[in-house]
Every structure is written in C-alpha cells, then in structure tokens.
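A single chain, nothing else alongside it, follows as structure tokens in the form predicted on its own.
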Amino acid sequence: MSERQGPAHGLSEHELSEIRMLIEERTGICFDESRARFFSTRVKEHLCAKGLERGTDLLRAMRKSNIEYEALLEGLLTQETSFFRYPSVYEAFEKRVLPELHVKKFWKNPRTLRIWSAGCSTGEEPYSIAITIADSLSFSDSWNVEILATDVGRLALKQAERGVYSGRSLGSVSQEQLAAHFTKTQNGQQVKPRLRKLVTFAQMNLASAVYVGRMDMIFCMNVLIYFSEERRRALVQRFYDTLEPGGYLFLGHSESISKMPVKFQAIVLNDCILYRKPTAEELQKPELVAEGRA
C-alpha cells in the first residue's frame, strides 16, 4: 500500500482537532494554526506507522495507554538537535555568565552551581553546558555542579542518558573536546562518565509546576513556542521565581519576553539576548534595571 493511498486518509479535521486538544489538555503544548500542516503530516505518518485505519482508533489507543500517547507526542516534538547548537549562546555563557558566577560564588562553601536545561530533548544541550563548564570554569573540579535536564519525552531521555552521539550532532565539537570528554564506541562517541554524572535527567511536563529548587541558570531553548501566550507567561514567571537573584535565563533566538510583566534585565551580547534576574539591591534602583547592560 503506498503512503499516499494509505489509511491516513481516514483522518478527519475533527479527529485532528480532538488529538490536538487531548495533547494541549495533558501537556499544555499547543499546535496552533502556524503548525497545522506540520501537525497533520506527523499525525498521518504516525497513523501509517501504527497501521491504524482512522483517527478515532488512534485517539482510543492514546486515551487507553500512556505509552501510545507519548509515542505520538515524541514524534511531534523531537527536533534534530546538536552540540553547541547556538554558538553565540555558549559564548555568552562562557565569557559573561560563568566568570560572573565564579566571582560571586568562589568563596562559598559548598561552591555550588545549579543549572536547569528545560526541554533537553536527546541530551546535547545539557552535555554542551557540562563541557563548557569543564573547559572554561577555573578549578571546575572544585565546584559542586548540578545540571537538571528535563523533557516530556521518555524515549528522548533514554537516549540522553546513554549519551552516545554520532554524525551531524557532533559537528561543532572540536577534536580537543572529543578527546577530553568522549570515548569512541561501536555506535559513535559516548560522553565520559565524569561528565555524565553532572547531569540528572528527569521526565517533566513544563505545564505542571514542579518544585526544582533554586537555579543559577535556566536554558529553555525553542520550547516556549509550543505553549499558548498565557502558559508562556506563567512559565517565564516560574523561571524568574526559580532563579537566584543575579541568575540567568537563556531562550531561543525567536523567543522574546519583552512584552511580559516579569522584571528580567535584558542584556544583548552580539546576536544573543540574555535575561538576568536583578538582585534585591538592583530592584531598589529601577533606573539601573531599565537601562540594561550591553
């Protein structure tokens, strides 16, 4: 049976809408009009792969089994990602944020650095963060580094925990970094245990408020685009509350929080915008916050 004439033709607009609503209800993830074509194509592909006749069969399976529901969700959310995907972000992280936190926390005991990779997919982002810290933070071994990496997709997290990568995913990893932080295996390059133990992976739906403790940095790259405006605001507020004063939020290039009522300080570095949570003293001097720092 060819793909064009496959059972996918049993998928009506009403069924697509039901599937869309079920996903939004459970995860807060919203496939709006701008993604309508992508959404219907992916659902049709999934229907064909499962050998199902109609959208109603898929809906029944999704309602009955969490595994079926998650399998479709993974297919809709998994994007191709890679190490150091946005070089300007990692440059700002290395040259601006880490030196600032180093000065702020160096004399603390224990000397702890807590980072949250929210929407970590298959793990390239949290491992890129770990490599940047290992390569550029002075005396990195004397720091207690904790990277929490969360994603809604169970399969993506399994792959992330294995930490084995190959091909384009490693395109921006230098030979020095490969030698220092990876071990060659039959299937590619595996992140060394020393780095893997810095990262804790956990399944999390960002639409449900889960307490994660205070963070020095939050990376949430190209995740807000999947939420409605209202949920976006709630999530950004939660990020603000989770960050330590002086902590940083990194967002994707196409995501802006300029119209939101949170009091982040926007800092522009080359083509990267960082959002810094002001300290209590800075909040008492609003002119400093409004001015921002280039």
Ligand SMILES: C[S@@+](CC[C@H](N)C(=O)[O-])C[C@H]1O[C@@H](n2cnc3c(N)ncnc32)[C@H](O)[C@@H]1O
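Each form is matched to the other, and the largest set of C-alpha atoms that superpose within 1.5 Å is called the rigid core. Owing to the predicted nature of the structure, the values given are computational and were not obtained by experimental measurement. Residue numbers count along the first chain shown, from 1. First, how it differs from the form predicted in complex with the ligand.
Put the two forms on the same core and the Cα of Ala61 is off by 2 Å or more between these two forms. With the core superposed, Ile267 shows a C-alpha displacement below 2 Å between these two forms. After superposing the rigid core, the Cα of Arg231 is displaced by less than 2 Å between these two forms.
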Given for the second form:
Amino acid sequence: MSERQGPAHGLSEHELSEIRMLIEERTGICFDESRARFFSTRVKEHLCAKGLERGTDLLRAMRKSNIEYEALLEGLLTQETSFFRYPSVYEAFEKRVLPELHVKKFWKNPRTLRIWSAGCSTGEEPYSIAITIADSLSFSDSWNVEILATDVGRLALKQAERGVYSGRSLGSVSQEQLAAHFTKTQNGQQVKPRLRKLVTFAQMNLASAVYVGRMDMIFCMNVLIYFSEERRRALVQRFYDTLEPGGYLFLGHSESISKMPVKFQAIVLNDCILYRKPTAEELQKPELVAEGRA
Ligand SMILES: C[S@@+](CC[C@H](N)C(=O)[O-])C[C@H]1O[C@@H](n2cnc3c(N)ncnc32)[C@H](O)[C@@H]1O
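With the form predicted on its own in hand, show me what the form predicted in complex with the ligand looks like.
Whole complex next, starting from this chain.
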C-alpha cells in the first residue's frame, strides 16, 4: 500500500482545502504541511461519524450552522496541557513577577490583580496560576484576584469548570499543593471551591477582538504556534494594548516574538523569556529598559 494518503472517499483535495480555509479564517488556526495528515484524517472521521456522503455536504452544513461548524472544530483542536507545564515559567512568575506587581499595586484602591489565560484548554493553566498566587504569602485575602480563562473549545471549558483532574496532568503538583488545593473525589482530584472562585471561564475566539479590559498579566502559552505569522503579529499587538504598563506576557517555550515590531522588553530568566510592557516613562527613556527588547 502506498504511504501517501489520498483524499478520503467523498472528500476531494479541493473540499479539504475549503474546510481548511474556513477554519483558518474563523479561528486563525492554520494546518500547514506538517499537520495536513492530522487534518485530513480528522475531517474524514467526522464525515463518517456524521453519515455524510461528500465534503460539500459537510461544508454546506458548517456554513449554515454554528453547531455543525463547532462540532468539526472540536476534533481539530490540540488541547494538550498539564499543571505547571513549564516549572521555570511559574518560578519566574512567583519569584519575579508577583513581587514586582505586589509593590506596584499595593496602594491602589481597589487592590486588584487581573490575569488572562488565553487558550486555557481544560483549565490546568489558570488553576496553576491561581495556586501560585494562593501560595504566595504576599497576596492575602485583601487582594481582589481575577483570572479570566478563555478558549475556543467548549468541551475543554466544561472540563475546566468541573476542575477534576487525574494522572499525568497532575504530575508537577506537589503533595503539599494537592493537600491544600484539591479534594479527592471518585474521578480524581477536584480543585477546591476557594481556588475555583478566582477563575472565570468563558468561550472566546482569539481571532475576534473581544474586549476583556486591562490585564496585569497574560498567559498565552502554546497557542500562537498554531497561527499564521500575520495572525500572530495581530494577536501579540492586541496583548500589548491590553496589558497595563509594567504588565507581563507569558508565552510557550517555542514561541518567540523577537522579530515583531512590538515594544515588549524581553527578560531572560534561566530557560524562559518573559515579555514586559514598558511604562510610559521607560518608553521615553530607552536606557530604563535595561534587560533588552523583544
Ligand atoms: C495546546 S493548548 C495550550 C493550553 C495551555 N495554554 C498550555 O500551554 O498548557 C492550545 C489551546 O488553544 C486553544 N485555541 C486554539 N485556537 C484558538 C482560538 N482561535 N481562540 C481561542 N482558543 C484557541 C485550543 O482550543 C487549545 O485549548
């Protein structure tokens, strides 16, 4: 049998390409050569599961109904995640960023810290952020902590709201953290209500410019890698505009914005890079931006 897979029965290359373009146009996710096989396999499976004969039937249904469109999209999302996925990022968050923002915002009234986990998948990332803040002694109950966690995938968000985890996902959670922040249930470990209250989950497509208010930090890890260069630039610019001066952007390890024309200050700490939005004063005096620019 030939190694190369041709189009699925009833699914032409042209139809596949139309579906690919529809998904990219609406979500920004692009399926390049390296993910072409994954894409065609998933679309073919979906076509069979729906009992549809031809790709045109699927396209018609997706264009007509958002439910049909989302049903296919769900199967195309890569939602791999885990608690404290990059320990060095959380260490930098705890030891560098939180103390800095604590000092900066301590005298503000109300004393609020707003964080956006953009592309939060099944919730491990926003809960890791919440645990780090809860374990940081400097953030007592007198702080108003708001974590907005958004994703385009509805199924992942449902799981995130339940907050029940098991197995590999919990691999980097310490015994102390398990005891302090989780309750054992029949299906795994459930995040305690006190922590769940800090996180608001919402379905949101990053390809649409939805207003979320000003943020002190944005975590958008392992999401930009799926977008085209153009979309990446637009999104990074939007993150810049959304952040408070002195706020931070956290990206995944393989995501670099070094060639983009935004004015983030890149801070290299061990094996991670943090992106800080300079203050107005720092922008006027570039020598104040000591640690380099992205
Ligand atoms: C690989 S997961 C990353 C999860 C988490 N941030 C982490 O690093 O562990 C990528 C997530 O981005 C979401 N995503 C992809 N395109 C999106 C879009 N256009 N709008 C919102 N979320 C999107 C996917 O549904 C998925 O949950």
